[in-house]
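In structure tokens, the next block holds one chain alone, the form predicted alone.
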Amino acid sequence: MKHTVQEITDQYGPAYFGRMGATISHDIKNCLAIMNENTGLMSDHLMMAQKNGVPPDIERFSGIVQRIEKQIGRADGIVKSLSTFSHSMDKPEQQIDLDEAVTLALALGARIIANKGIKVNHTGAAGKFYVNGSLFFLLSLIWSILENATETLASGAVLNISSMKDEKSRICLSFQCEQPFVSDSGWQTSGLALDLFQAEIVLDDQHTRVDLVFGK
């Protein structure tokens, strides 16, 4: 039975959207909390300077301002990622830059990966690789593989992601780690989204590499 993009969105979209929405809102709250803490610190220093009748410590103030500016920049990046993610459902069919999609998927789920203590290295291709389909479901596919790949990896593991063409000249997104991944039982959980991209997931015998291959 062939499912439409809308049917798949209705069935599987809310879970992924909700998961990413929760982690993004948490990240924004962290930025606001740090800015609030530093503005409070600035206010305390001003009050002490006024009470003692001395000029404020410019060097200390400069450090506080820099920390606030850093969080403003961080929050701006998070909101831009959220905006792109929110519009990822707008077009059920479009040409998507694969490496840009990976970058966005990693940005959206950065806190979840960081909490696992796992480092992710993404190496983009020398040229541009494009796939056709829904950006939302490509993000969901990438995230599904990331979650499966990191499910049993120990803290400190390094996961390498790279885009390339395989021996059949098919576009391929490869996930590799020196430690073995979980068994292959969970890789096909996004079967409907795979069908939308005419893609397949290939796990090697050592379970240290899994490829998302387009154009099966």
Second form
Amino acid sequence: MKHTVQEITDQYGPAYFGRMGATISHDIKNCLAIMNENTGLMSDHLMMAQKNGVPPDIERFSGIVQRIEKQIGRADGIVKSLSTFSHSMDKPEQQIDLDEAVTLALALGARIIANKGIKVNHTGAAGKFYVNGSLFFLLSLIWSILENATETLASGAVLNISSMKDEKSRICLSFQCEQPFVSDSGWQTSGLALDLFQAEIVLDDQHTRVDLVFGK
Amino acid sequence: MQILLVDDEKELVSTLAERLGYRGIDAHWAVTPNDAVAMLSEQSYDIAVLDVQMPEMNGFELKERMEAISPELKFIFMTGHGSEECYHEGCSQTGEAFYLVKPVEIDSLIEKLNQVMHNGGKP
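Okay, that's the form predicted alone, but what's the structure of the form predicted in complex with its partner chain?
Following is the full complex, with the preceding chain placed first.
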């Protein structure tokens, strides 16, 4: 049975969007909190300088300004990712650079993965691999595999992600870990999104590698 | 008053500790739950201010670990995470008044620290 983009959107869209929105807002809150403390610290130094009748310590101020600038850059990066994510449903079908989509999916969910204590290494292909479809659903699909993989791994595990072509020249996104993924259940949770991309998920016998293969 | 601030955002806890120091509060900080547990094993603190979402373990789990080491220790949660689930969990553990959402004004934090210190955690 072929499902429409609308049916899939209705079923998966809000959950993924909400999950990413929550973690991104948390990251932005942290940037704001750090900027808040640093502007407060500048204010503290100004008040102390005024009270003691001495000029403010310029070197110290410069260090604080650099810390604030760093957080502005960090927040800008987060908001750029959020903006790309928010526009990912604008086109129901487009040509998507697979490694760029992985980078964005990782940026959006970075805190969730970090909180699980999992380190992720993403190695892009030497050339570019493109898949056709909705960016939103590709992100959702990549995330569902990432979340499933990180759920089953112990803290401290390293997950390696790489894009390649398989022996049948199909584009493939591979998720590998030295530890086995604990369970083989739940990998097909985004079955409808898999249909959209005519993709399939293949788990190897050792349960240490999951491939998202396009063009089944 | 001896305070231990725990948050995986180093620039947040280090700056906050410095600012509390200017106000006469001896504040130490840790960026991982395990570091916080190690520090608590070395020295006693009156109040721990904990982030909720951290790698290794969340703030609620860390609170349990710290209580096992120092039963008299009091707690405030300070989080950027606004989920209903976290809110209810945090409020059930410390009371609604001591579940703070970032960014937190320092005067407001000091008021909460004083309340926890002098009123046994009652606002």
